[in-house]
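Below, in structure tokens: the form predicted alone, a single chain.
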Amino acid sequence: MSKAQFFSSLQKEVARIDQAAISKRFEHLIEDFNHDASPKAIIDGQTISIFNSNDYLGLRHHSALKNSEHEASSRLGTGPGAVRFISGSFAIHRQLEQKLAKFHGRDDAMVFSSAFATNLAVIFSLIKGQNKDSLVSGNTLVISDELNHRSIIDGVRLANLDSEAKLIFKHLDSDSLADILSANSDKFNRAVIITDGVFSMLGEYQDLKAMRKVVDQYDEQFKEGVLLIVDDCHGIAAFGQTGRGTEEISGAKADVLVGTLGKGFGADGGYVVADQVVIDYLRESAATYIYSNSISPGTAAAASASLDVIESAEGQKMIKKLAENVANLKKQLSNKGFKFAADSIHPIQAVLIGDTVKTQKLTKAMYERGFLITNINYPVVPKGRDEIRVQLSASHTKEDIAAFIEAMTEEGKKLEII
């Protein structure tokens, strides 16, 4: 009986999801992509073009990473086989370390499972010592931009810190965090500084370089210094002149960067790149690198071949072709009347509908015109910014922007929005 009554309150919370409409079980399936110069998937045997993919240059499609992917398969397996420290090292897990330290300019690298994983173990191992042995003191003061992702909200929250080692700055506001370290400096052996680069919901970055001026002021004010962890799995292999993220577009580099190879990289799993004694002690102290398979050697193989398509000069291709997509999209959808939540230049671009029930109809109906599309509604962003989150790729073609251009003004105008 009591354990009946659990599970009415789970189905009860299930149903609260349901009604304030943010569910996300209710997933497209792709059955297949056709593969023609600009892939589309197959759901329910429609042909849908997708505009909600992460996989900003179309890499996952690649034949280099599909053939690296089959090879490394072939001769090593298609699992690890056990933790890295166990047996499920590979030389080709060690070698996409070693391109993604280069590709950064920094000493090192480490490959996680997941970006989440990378960000849950990084933050915690860095905020406090692992345990009653550790030469790592704790008494860290921790400050996080508002609108940071789950998994920087998560790795925090592992530490469990006092409410006042826990503060927020306001977003984008680096003078707001200037105020909030120099308010705590005496207080604190030392602060570590967490932000995304690229914001997913508006596609907005940070200005790293403005950050970087505040960190390197109060350095010396905490025994211990102030450290800079940026996640930018959304800038990397997405955004600057040569991909290499917000880092390059701000002109800054973080102390600590983690990124993802699921996005941009057109593979799968997470790492962090920053100074050695960093990346070794993470090695002796991150939970989810020790105890956690890493990905394929297939995959690594994978997002190794990632790395030499984006450093070719077909990669700056790409780069340079994407950037042209997100002006072309914003410069007509913008002269069709539609509005955006922000004023972004990152492959992300949120069009602003302002309405739940608009937002939602648009989508259903953009789906049904073969465009696969995200509506982000409230409560994930405030009442009145409900928007249509479309997200870019270089193997988007002109034809296929101008068919999305079409289908959306056509309905938008349906359903009064423009």
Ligand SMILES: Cc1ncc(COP(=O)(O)O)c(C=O)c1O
Contents of the next structure:
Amino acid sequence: MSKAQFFSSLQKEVARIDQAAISKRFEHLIEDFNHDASPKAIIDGQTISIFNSNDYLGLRHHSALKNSEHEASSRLGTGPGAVRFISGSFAIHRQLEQKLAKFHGRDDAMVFSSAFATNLAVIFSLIKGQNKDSLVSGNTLVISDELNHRSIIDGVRLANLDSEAKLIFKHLDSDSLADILSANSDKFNRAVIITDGVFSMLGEYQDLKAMRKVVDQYDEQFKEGVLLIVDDCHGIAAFGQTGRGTEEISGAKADVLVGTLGKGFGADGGYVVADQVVIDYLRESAATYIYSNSISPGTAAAASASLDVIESAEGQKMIKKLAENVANLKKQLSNKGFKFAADSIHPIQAVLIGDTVKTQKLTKAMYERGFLITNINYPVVPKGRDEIRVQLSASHTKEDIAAFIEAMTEEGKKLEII
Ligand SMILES: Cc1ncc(COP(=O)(O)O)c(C=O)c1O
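Now that you have shown the form predicted alone, what about the form predicted in complex with this ligand?
Starting with the chain above, the whole complex follows.
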């Protein structure tokens, strides 16, 4: 026996994944963009209109972000050089954190290399504590929405809690959350509720007002209260009148809010905003912050410029245009006879196809016509709920959307979807 045997098992597992048609490693490679007013990617030498990006405001191509990134990396170098507490903290990191805190109306913020890394460390630190001596360790109940993002699931997994200390409430159902809190208030010191703001498969979002009501109602019934953590990576800089995401849409705030700089903000990295005491504690305990590099100074400068753009009249216009693009696409696709898998005003619009083969054929046909969309199939969604996930951007023009609808309609008819 040797590791050849192990590698043979790996080979078999890859073959199993390929057989099930769920492989992810055959990505399209973007070679360039055409740098028009509504940028299109060049893939295999072909110009492709991207309808599956998280760059909701089109900010990754904005000159203010590019210039800031360039200026900062020319002056400060291309990498952080060390982790934050050694010598990798730059003034630009702190300025970005202060801006993020202000943007979200919180005391302070912390920036991480990604939102995935943020969730892993924030969740672990708040439910477990770093070691047995930690005053945070012990007797926490974690309650998660059943469709939470993988980074939240893994953050909870890291804490290795007993099964009765990690419970699941029904998707988007605050009554289900209330039932669980009610049944457990005498068994735990504190409860931590964790949910996505926007759920990326369907563009649905949590009603944070309803959830806040439940959390506040049960806060007194646990010795150390109930804490609400919301990951709104897809909501912030994507919807809400001023781009503040699910909190703005639903009119209520999380206790701890996680976001990404790599979607609507058009840069890269993740962050958390919260009360000062929470951030002070996390700076002492979050492993992916203490033992892993932060974003580069250039990326921090780009993210900081992105916040300035979003707060400006130009940014507010982008947010409005994005909402108009969403309404326009929904109306036109409905008029053509397409159905949606969820009723959402978010730039993620899930077009219900309901058939795995047709969904795959439609994605392929659309690509051949110059449009990149994502097909989401069983087992990611239940059988018969196969969908095309369309993601809109403020940088899409009316002409881009009209061309997209025309191609979807022609291909949809050929496949007898409409
Ligand atoms: C809800 C949610 N949380 C976290 C992440 C991770 O974001 P990042 O790419 O910044 O790690 C994503 C990205 O897919 C997400 O959708």
